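Heads up, the chain below is alone and in the form predicted alone; it's given as structure tokens.
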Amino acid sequence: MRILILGGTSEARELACALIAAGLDVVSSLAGRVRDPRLPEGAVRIGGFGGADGLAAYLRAEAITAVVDATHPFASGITANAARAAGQAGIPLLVLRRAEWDADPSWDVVADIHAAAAAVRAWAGDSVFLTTGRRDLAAFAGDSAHRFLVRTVDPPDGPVPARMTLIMDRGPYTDAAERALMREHGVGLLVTKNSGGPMTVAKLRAARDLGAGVVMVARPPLPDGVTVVATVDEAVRWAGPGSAGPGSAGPGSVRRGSGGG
């Protein structure tokens, strides 16, 4: 067996490294858009493979034989890509996809980040945390009526907010942190995606215990039909020696159709 990771959040540096652990021959790969990224262990590509007849070159090229996609949720672009490409190749997918924060009745849940944007323009306050992304600033630069803290990994490199306030640091943060940089910055607003996982959580509780509100952007769908795993636990067992082979779905494991995620 040789396995595919689509890598470049936390579970995918813990598959790597546990699958590597158990004797199976692992390439990680990542996409190349932050500047300095966390490596995991084994052997690793960095860059874009040419959409998914590209990707569907390279596992046949490879002689991959299984894919795990362990993206960030909103990668939805290379989760469509996987889907189809592993389809083309005829080999088995997983997509690792960590469990989502549970939605709390105070926040604006909305689909995407445009609504984000919009939902901001119609709030009265003054200041907003903007935590999206630096690929995702474009949709607020043309908002003048706020200001914006700004927190990114690699510094923005397209249209911004013009009272913006930039901060470039990465998780995990605690709670206290949170606070006092919300605090410091009088924020009454948090503007962040569901992305899951205890890495950043604390700047939603921090926001509870401010008294800001939430916008929340929703995660996009899932490809019809691909098995789903929430744990990295679930997706060794999945592709590990001793499973029931790559393709099969273990405990705990979803199939999602249209709309999941």
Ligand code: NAP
Given for the second form:
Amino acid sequence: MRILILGGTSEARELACALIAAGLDVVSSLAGRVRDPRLPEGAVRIGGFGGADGLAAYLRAEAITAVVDATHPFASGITANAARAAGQAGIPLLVLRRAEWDADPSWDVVADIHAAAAAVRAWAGDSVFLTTGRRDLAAFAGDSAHRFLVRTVDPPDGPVPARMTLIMDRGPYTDAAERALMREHGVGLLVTKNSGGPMTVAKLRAARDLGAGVVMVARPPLPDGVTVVATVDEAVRWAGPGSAGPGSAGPGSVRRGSGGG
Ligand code: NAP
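In place of the form predicted alone, output the structure of the form predicted in complex with the named molecule.
Complete assembly follows, chain above in first position.
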């Protein structure tokens, strides 16, 4: 067994740790986007593979026997590539996707970042808290009607909103700190992706407590037919020793059709 974990998330790091503890041979892969990434335990490779074909070639060259795609729910390019590459190489693939945040009826749910930018443009208030990541800032760059409090891990390197206050941080965040930050900047609207998970959920409770609106970017769909679990424990059961073996879906898993996610 030699397992490739496509990472860049806390779940990917937890999974690497658990599988190594179970005695498996694990390689974690990071895209190399973040300047100072949190590294998982064990072997790590960094950088793109060169599309689905490049990833399939890597799987063969490195004698990988199973892939766990534990990338961020919005990293749809690598997720599509992993599904194609695993198919080409004839090896099992599991997608580990943390659950979405529980939907709130007050949210304005939008399909993508451009729809989020349109929702902000249509908003009559002043101060927006933008937490969708530095590579999505360009969609808001033409909006000079609003003030933007922007929080990113690394500094933006493309177009940004003209009236921007930048904070660089990467959580986890507390309710009290999020409330204080949003109060300090007079935030009336929060824009976020539905990343799910505990690390960044405090901003949603803070927005609710302060009566701020929420524009929620919905997740992109998963590729057809992939097997999905929501927790590290389920992924360990799928991949770990004593499991029925990668490819067995297991009780908590779901096979996704189009439009899933
Ligand atoms: P993406 O758009 O899905 O992927 C773009 C390209 O980056 C892929 O085609 C692949 O290049 C390379 N890549 C992505 N993830 C990789 C990985 N784990 N290992 C090796 N190459 C990878 O991805 P993204 O949205 O830019 O995200 C990049 C990474 O940051 C992901 O690993 C993700 O887990 C993490 N992340 C993303 C977000 C987000 O909001 N999107 C948030 C937090 C963390 P090639 O085609 O050359 O193989």
